[in-house]
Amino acid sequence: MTGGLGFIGSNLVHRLVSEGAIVKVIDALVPSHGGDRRNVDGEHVETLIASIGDPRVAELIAGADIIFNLAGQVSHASSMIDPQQDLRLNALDHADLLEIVRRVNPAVRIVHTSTRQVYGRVARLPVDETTAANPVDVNGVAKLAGEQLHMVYAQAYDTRATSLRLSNVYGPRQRLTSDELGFLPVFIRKALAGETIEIFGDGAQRRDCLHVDDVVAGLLLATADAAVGRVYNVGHRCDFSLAEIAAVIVAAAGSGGGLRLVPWPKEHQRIDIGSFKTDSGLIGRELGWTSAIDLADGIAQTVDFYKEHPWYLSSI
């Protein structure tokens, strides 16, 4: 598994180990990203700290049955500050990994994580896979390139790859201390600290938010042979305004900080995508996946986790 010390990856590690799988993790532990060895505390996994294109990766994946390829950079704002880094982590490193796969384990099953950010601003909601990709930031461009690399290898070399375009994901083991890894961890951190949640604009923008356990379920279903060569949207069936999402988080945390509307910072507004709602019907019809965890229940469980693991509020 690549990115196995990060947010989604570590939750998948815990699930796989609980089901008796032998798990090997590759993670570069890039500073400012979400990777942390403590995310997999208590689990017996072999770990290589390296880029996914490092030659040493070949030994770990040579005998693998499945590669969950979750490595990458997720900050939209950071991608505009250092586009070369984003392209390297989300596209070029994946090209190196795919070449290693082609050389040492061409029959391995690969499930890659992409993002709904590849769609950019859309004219019609909900968004299904027939909607044209039109990224508004470098992260969307790089993620789309990484996704398409997997599909090119699937078509040209019979690499057994699938890519999942994930919506806004939240849950346990997410890095809370960065303001650049999505609005949900920022909202959760501020609510737990009793601080005021600041929402850019009028708070009416809509998002579908997906608990990480639903993502893990989708990743596992995507290992099916029927998913080879496919790209799927993976989002929640319900969407809410940012103000509604913040209110759910404030209530779950018992926070007195409340929320406040603030003007858009220019650096964020220029890459904002507006409202978004995912149509996940294709993966439902073909693989039987649908979101199972409602927002209020998922947020309550997530808040309880961080109250029990306070180091996430001070991690660096």
Given for the second form:
Number of protein chains: 2
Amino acid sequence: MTGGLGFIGSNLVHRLVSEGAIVKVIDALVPSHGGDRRNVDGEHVETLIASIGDPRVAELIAGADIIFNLAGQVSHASSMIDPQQDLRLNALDHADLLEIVRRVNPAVRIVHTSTRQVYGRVARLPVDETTAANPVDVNGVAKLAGEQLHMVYAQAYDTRATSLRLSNVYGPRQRLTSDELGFLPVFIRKALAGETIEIFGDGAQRRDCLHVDDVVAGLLLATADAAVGRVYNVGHRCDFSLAEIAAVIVAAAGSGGGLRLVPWPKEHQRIDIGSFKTDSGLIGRELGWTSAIDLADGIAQTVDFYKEHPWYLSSI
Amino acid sequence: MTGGLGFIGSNLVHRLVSEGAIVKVIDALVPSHGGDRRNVDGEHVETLIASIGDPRVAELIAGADIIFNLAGQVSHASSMIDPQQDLRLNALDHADLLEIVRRVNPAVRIVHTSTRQVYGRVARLPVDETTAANPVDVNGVAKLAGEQLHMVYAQAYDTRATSLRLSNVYGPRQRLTSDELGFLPVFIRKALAGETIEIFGDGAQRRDCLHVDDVVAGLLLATADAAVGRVYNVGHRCDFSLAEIAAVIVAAAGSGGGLRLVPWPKEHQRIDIGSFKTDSGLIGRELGWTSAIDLADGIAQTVDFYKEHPWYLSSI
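One more: the block was the form predicted on its own; return the form predicted in complex with a further copy of the same chain.
After this comes the whole thing, all chains and molecules, with the earlier chain placed first.
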């Protein structure tokens, strides 16, 4: 697994280990990204700290049955500050990984995580996979390129790859202390600290937020043969406004800080996409996946986790 | 102009110089690409041989009114052999160029050339700009990323960028001696040499081929303010089968070699996209562009050019 020390990766590690799988992790631990060794504390997993294009990766790949390829840069803000780094981490390094796969283990299954960010601002909701991608930041451009490289290899070399375009994901083991990794970890951190959650604009923009356990279930289903060469949307059945989502988080955390609407900062407004709702019908029909964890339940479980693991609120 | 020593670039240089523009060219002259100093023989243009991300590019950018950003890797085969190079030349170097623009000349107009290759294999013809891109080779992935980077900068920083997705282009000053730059230069070279043109499969796949003068006209119209932040398809009104196109070329060249159908080589068939037809209605409605040069006329003029400039048939 690449990116196995990160948010989604580490949740997948815990699940796989609990089911008896032998898991080997590659993670570059890029500073200020989501990777942290403590995310897999207590699990016995072999870990290589390296870029996914590193030649040493070949040894781990050679013996794998399935590669969960979750490594990447997920900060939209960082992608605008350093486009080269984002393109390297989300696209070029994946080209190297795919070449390694082709060379040492061409029959391995690969499940890659992409993002609904590739769609950017769209004309019609909900958004299915036939919608033209129109990313509004470098991160969306680079993630799309990384995803498409997997599909090119599937087409040209029979590489057995699948990519999942994930909606906004929350849950245990997310890096909470950065303001650059999406609104959910920020909202959760502020509510747990009793601070006021600030929402840009009128808070009416809608999102279909997904608990990480739903994502893990999707990643496991995506190892099916029927998913080879396919790109799937993975989002929640139900969408809510940012104000509603914040209210759910505030209530679960018992936060006295509440929430407040504030005017848009100019640089954020420019890359805002308005409301978004994923149409995940394709993965439902083809693989039987659907979101199972409702927002209020998922947030309550998440808040409990962070209360039991308070280091997430202060780690840098 | 970037890529100004290449096929389309050099034709644009001749047109711009003839209209009295001061033209400065940046070209990396990447070996086996289309760039050749002889393409601009006789024109007085300042030329910098450098990558478009080279720091020396800033000086040329600083004084420009319009940047025609035509630099790129155009070989699909090379993109599969060296994905890193293709991603660098078509995407990462453009991120560097856009950063230079933002720093030294944020108000400059940029017209970028993308390709219909970004669409890959599509479900429905003709293909308009709302069709989801589904590239079948690394070249398509990287060109799409380069194009989208221009649009991200337009959105986030008001960079005044436009991108044109060009169909298959033919005409004077194209590199004929490579087999990797599309079927048109190969067909033209073989017909002029009296060799038999070999067409894979049944020759029924259709293409809307565009004379380079039509492309040059499109590039000039795309400098209009109305085109800022827009991506346009640019293809011919009329499409023909590969067998018909070859027949037109054979007739114009007076080739005794004729043409012949041959079975698909496996590695080519995998990335074949079947028929393609561009819907260029958007650029027609918004900028008034439409293809003006019919295939038979364009091919006749092209064949005459190469008969007068035989070095194109033997240069490496």
